[in-house]
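Heads up, the chain below is alone and in the form predicted alone; it's given as structure tokens.
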Amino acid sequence: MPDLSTGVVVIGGGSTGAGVLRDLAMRGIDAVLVEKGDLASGTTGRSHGLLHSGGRYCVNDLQAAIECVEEGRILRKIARTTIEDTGGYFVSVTDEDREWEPRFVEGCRQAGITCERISVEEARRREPALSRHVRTAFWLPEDGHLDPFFLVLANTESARRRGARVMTYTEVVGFSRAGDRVTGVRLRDVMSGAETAIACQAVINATGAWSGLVARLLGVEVRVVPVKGVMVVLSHRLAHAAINRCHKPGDGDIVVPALSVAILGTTSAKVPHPEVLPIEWDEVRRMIEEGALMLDGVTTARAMRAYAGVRPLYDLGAEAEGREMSRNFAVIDHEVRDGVKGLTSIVGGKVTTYRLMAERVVDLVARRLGVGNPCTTADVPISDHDDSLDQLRHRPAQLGVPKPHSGEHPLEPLLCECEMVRPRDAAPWFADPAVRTLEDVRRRTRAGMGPCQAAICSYRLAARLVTDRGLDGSQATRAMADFLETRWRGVRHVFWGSQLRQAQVGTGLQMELFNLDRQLAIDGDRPETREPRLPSRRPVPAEARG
């Protein structure tokens, strides 16, 4: 007998899976989302966070550009709490770039993208860091920054308010079938090893670059090409708006302002597996050199970490490779194509188009389930509050001025100064049994993502494990060390210059002030301190235990 039953199981906790879950819940369809890691821990959480105007695709991939600009306008209405409305510039720095301009302008016109050519002098007045190499500038107000973590959480929380369930750290290991129909999924908790099963009427495979691996469990094929993209995080914002190179998309041709930092991207290279994402020094160096052609300060700013994501490009069997492959998406009806009833896959696309992708696949599944309720996700705001994502600009004032009759103190202590994370911002997540590690807390609060890369806030977060979850000092120390290790994985790829000095400061704090290495050595022979999961004080519900 299965442990749970539901209408639809959604596999994948990125933007597409979260959007699918919300769409199902809003149509009144009972659904459970399962994700083998944490929410937004795959492709979505490793993107550069550009809310696409469509300008990067309007020449070579017109349909994808149209979808980006239309969905971007919708997201500004329904998901404003996850968006920094920065706008963007496309700049030419070489003769080859200027030859691209007529095609770019015409592509913007065909896609319906707002595009205004402005003088270089005016562009530099707005963005003083524009390099001396810039020859032409176009203003595209519909570019922006979309925080991928807040987007996914907002969608899943919206779905949960409507009755949906979310199971993180839960991997699909197989399916149940009755003849040619899928009747359920078999699951394993990746931390405890406990196995469970969910009976269902339909399964939606929204695992992106992992779609082929999931489909293979049922003996069907989904041809997804995993393409690696490396990004570099600079320790401060070099520009107010997104800066794009006006040419055929290439390496190091975009800088996205992302709250307290700037993200420089990105490379494009096929990889054999979506989890094999090596970062090479030449990739980092090439992006920094190319980015410096657009913006002064790229070579002198502190490169505080590098990371890699994987694009789930759908293989249509054409000759195109890498950047030539379409960023469009496809809904695969496995009943029609493969004779497997109850399974549908959604592949390809962009974070910007996640809502449309969810709408298309849920339209099909709802029809099969006999549900006629229309999609309303384009009209109903995701969040039930109205705070702007641009919180770093306004939070200093909020920290210093208490709300009337709130009883708050004028000044609040901070868990993370870099990202201005208050105890109240983190407290709900320490009470959530689905949050298993300090990395999970980071994704929900941005604590540890700022210039010091958790050198200071890791200690404060670990202390909350003692006060909020009842862990002993050894367990909290181990959790802190694991958190710092995940930060180190990105820092080690930019280990030079000012970042090397910053890392030495961080090492001094951890090893000399906090005695982290000595404490770990003392606890090394105690197996109970090695468990990375963060236990909750209260019993964990079955759906969270997996």
Ligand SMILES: Cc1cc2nc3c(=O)[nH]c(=O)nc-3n(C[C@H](O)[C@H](O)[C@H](O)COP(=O)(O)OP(=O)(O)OC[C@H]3O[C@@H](n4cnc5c(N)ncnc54)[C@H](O)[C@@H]3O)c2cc1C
Given for the second form:
Amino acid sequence: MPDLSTGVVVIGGGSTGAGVLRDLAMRGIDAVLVEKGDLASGTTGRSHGLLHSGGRYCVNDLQAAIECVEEGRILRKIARTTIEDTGGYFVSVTDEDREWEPRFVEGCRQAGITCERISVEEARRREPALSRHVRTAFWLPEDGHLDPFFLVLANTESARRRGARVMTYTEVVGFSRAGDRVTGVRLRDVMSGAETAIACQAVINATGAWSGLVARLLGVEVRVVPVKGVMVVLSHRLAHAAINRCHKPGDGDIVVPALSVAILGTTSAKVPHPEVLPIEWDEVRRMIEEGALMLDGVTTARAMRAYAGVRPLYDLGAEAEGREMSRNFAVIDHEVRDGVKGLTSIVGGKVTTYRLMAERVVDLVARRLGVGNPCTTADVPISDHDDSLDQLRHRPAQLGVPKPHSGEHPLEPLLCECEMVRPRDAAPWFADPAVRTLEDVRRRTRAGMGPCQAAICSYRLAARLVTDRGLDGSQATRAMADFLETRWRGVRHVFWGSQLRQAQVGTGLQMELFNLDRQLAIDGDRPETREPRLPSRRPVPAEARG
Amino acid sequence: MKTDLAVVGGGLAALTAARAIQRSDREVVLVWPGLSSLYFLYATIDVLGYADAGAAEPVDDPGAAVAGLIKDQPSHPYARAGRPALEGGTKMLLEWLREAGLVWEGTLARNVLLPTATGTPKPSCLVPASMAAGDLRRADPIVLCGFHGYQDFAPELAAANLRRSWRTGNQVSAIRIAAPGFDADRLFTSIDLARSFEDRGFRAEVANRMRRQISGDGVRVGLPAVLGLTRAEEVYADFETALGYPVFEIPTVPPSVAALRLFDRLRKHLQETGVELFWNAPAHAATVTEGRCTRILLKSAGREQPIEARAYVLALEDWVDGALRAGVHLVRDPFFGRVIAEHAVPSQRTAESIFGVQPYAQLGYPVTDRLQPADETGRPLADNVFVAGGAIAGYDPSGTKSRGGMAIATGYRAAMEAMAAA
Ligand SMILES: Cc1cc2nc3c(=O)[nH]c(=O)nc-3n(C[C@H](O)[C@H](O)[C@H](O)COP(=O)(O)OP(=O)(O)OC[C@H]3O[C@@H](n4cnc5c(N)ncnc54)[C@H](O)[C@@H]3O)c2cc1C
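The structure above corresponds to the form predicted alone; please provide the structure of the form predicted in complex with the named molecule.
Below is the whole assembly, all chains and molecules, this chain first.
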């Protein structure tokens, strides 16, 4: 017996799944999204957050570039508050780059990307950190920074208000079928292990790099290649705009300013499984060396952490390696391709083009369900319903809290000084049953993402788990330890310079001031016996829910 | 400038060494890079909390446990410093604290078990008298009190943990009061509270508000360590009387009032009693000729200044005060310009878990039996330089909770050796 019945089950809570859910809801189709971790805890939350102008793809993949141009313009209309209009530069530093230029200019023209060649002097006047290696510069005003987490949350909130449901920390572990038709999904609560089932008329597999694994549960093949990309976070922005190398897309050729930090990206290496994402020193080194060709300060700024994401590259049959494969997405109609009715996969793409991807797949599924309502997601702003999304929109580090002693008005208390997060920014999330780990709180507030990497705010957040969430001491302390551990996993790959000093202060606080290692031992949770688990999947225990 | 002896460093090891030299009526200058960023760890002085980093049971008698450790591990910094240095240093420090007007308690023969801000029992050896009533070896019920809007001490979290980790059956509760004159919706820090506690009216009102929420017999009350900044002894005694219950403080995250009191007082006392102090002067190079260090260079007010001494104590807190410099692959010491360690991959410096034993924390100078910095064959780099505290290779005090004791023992021993060598 199913526990729930709906029209469409959307698997995957990344940008694609969230976009699909909203599109379905706006067409009046009843839908449930299931995500095995937190929203945006897969690839979406681990991208650079570059809103692509299309410049990066305009030579090799004109179609992808055109999609970026159009979607970028749409997103600026419908998701204004998730975007910072940084603009971007494409800069040449080598002879080879110079040879790429004519093709790049022509590609921009064909794709309709606004692209202006400016003198290096002018570019350096605007971006003083541009390195002396820079020989030519193009200004692409449509590059931007997109907050991927906020984008996903805004989409799922919008969908929720239209009746859709969202289940996080819920994994699809199987399907039910009647003959050649999929009739539902079997679910497992990741925290409690409890199994449930949902009956539905259609399933949309939007699990990105996992889509092959999910399809396999039905015995169907989706040839998606998981390709790892490593990024390095620097402790300040370095540039106002996104800085791209003007060459054939390669390793280490983007520096994206993301609120208060800069993100260097990225590499490309096939991995056997989307959750096996080791960070190699070589990758980190390359990011820094390549980034330093474009921007001064990359080697001297403090590298705060490194992290990895996994691209869902859809193998269109080409034998090509990593980046050569199309960044375009594919809608796979399993009814036509495999004779399995009710299952559709949507694979590939980018955060930038998530809306278009959703539109395409929902067009197909709606038709199959006999729903004729057209897609309206390109026209209706995401926070159209009311102003209560303001709460989500408040990103203190971005908006700027008055500085202490500025004489404006006195500073409010801060949970996280590095990212200027106030208790009231975090409070709603402690009340939200979907939030189950401190990592989830981090994604929603940025607490713990600054220079001290949670050394101080982890205590304050753990305290809130007791006062605001009603957790007991061991649960709250466990959550605190997990949060610190997750941060540490990223920190330890860039362990030089003042990072050591910072780490010593952090471990000093936890081990010597709090005696946290012994607290864990008292609770029977010795570090050496703990299984390495996926960082974002470390749960606050089930009792903690709402 | 020229001096008999120079001590370099900003932590407890440096203070101990300077004091030991001063007490022997020798001329000493203290080259202080400013407060170490680890200063907050000296809210209490931990000599040996656990026999090893994995031990679950706290050490009861740290003096005896250190003696055992010295016997078993001859190259351990405690063994190099020697038990007499720990004993002599501790005795000297306790006397000094008294003379400087700070009231501390403790003996090497016994650890107390104090609750931390997470509500975890932690073994410490020497503690301010204002913390002593928190000893968890006593069973009296505990009320933990925080302040609305103050996030650096959470009585609810601490109580929740203490209920489990303390002997079962003992009672712990948590309360919060509004700190008079503070708005819970406006930022205030430990320092702001500590300053306010110096005001008698404020203390009386806090006591009033707390008393209204406390009930029960034989109760003791734990607060964040914010009971006064410069006149803490007086503030503590007066507040305890006003409240009518035994009171104890619990150290908090930086800015740590408890540790500030210690360092401020000891530094000032050194200055008042004639020790010359170079404040905010990071030292960064040494000149060695024929096996002896002839001078060190320090940056003072933007200028480079040489200090020529007959012997030197390097008592820097590891990385934190710049004792060692970590490049991507090489870790160097700035004084002798030596490569102390080489790592093909920077993450080798860390354990996979933040709770693991950290290789980076153990980097430092290898030392001789006399605490001279040594080369890889064990020969001293300079006959008249001695190392103390965290800059000694091979140990990480965080798992055993031994930072303070190690600082005292090595600081004291290094001072003795330096005086002998000068
Ligand atoms: C290093 C890197 C940098 C990038 N940078 C950019 C950029 O700057 N700009 C840009 O536009 N794009 C960028 N991209 C591409 C973009 O991030 C991805 O294409 C996009 O996020 C994919 O979104 P998705 O929703 O399809 O997949 P995901 O975000 O991975 O979502 C899939 C979700 O499915 C869930 N899931 C898997 N299995 C199950 C199951 N059995 N049950 C339930 N849930 C399940 C996963 O937990 C996951 O959250 C980058 C990609 C990488 C790898």
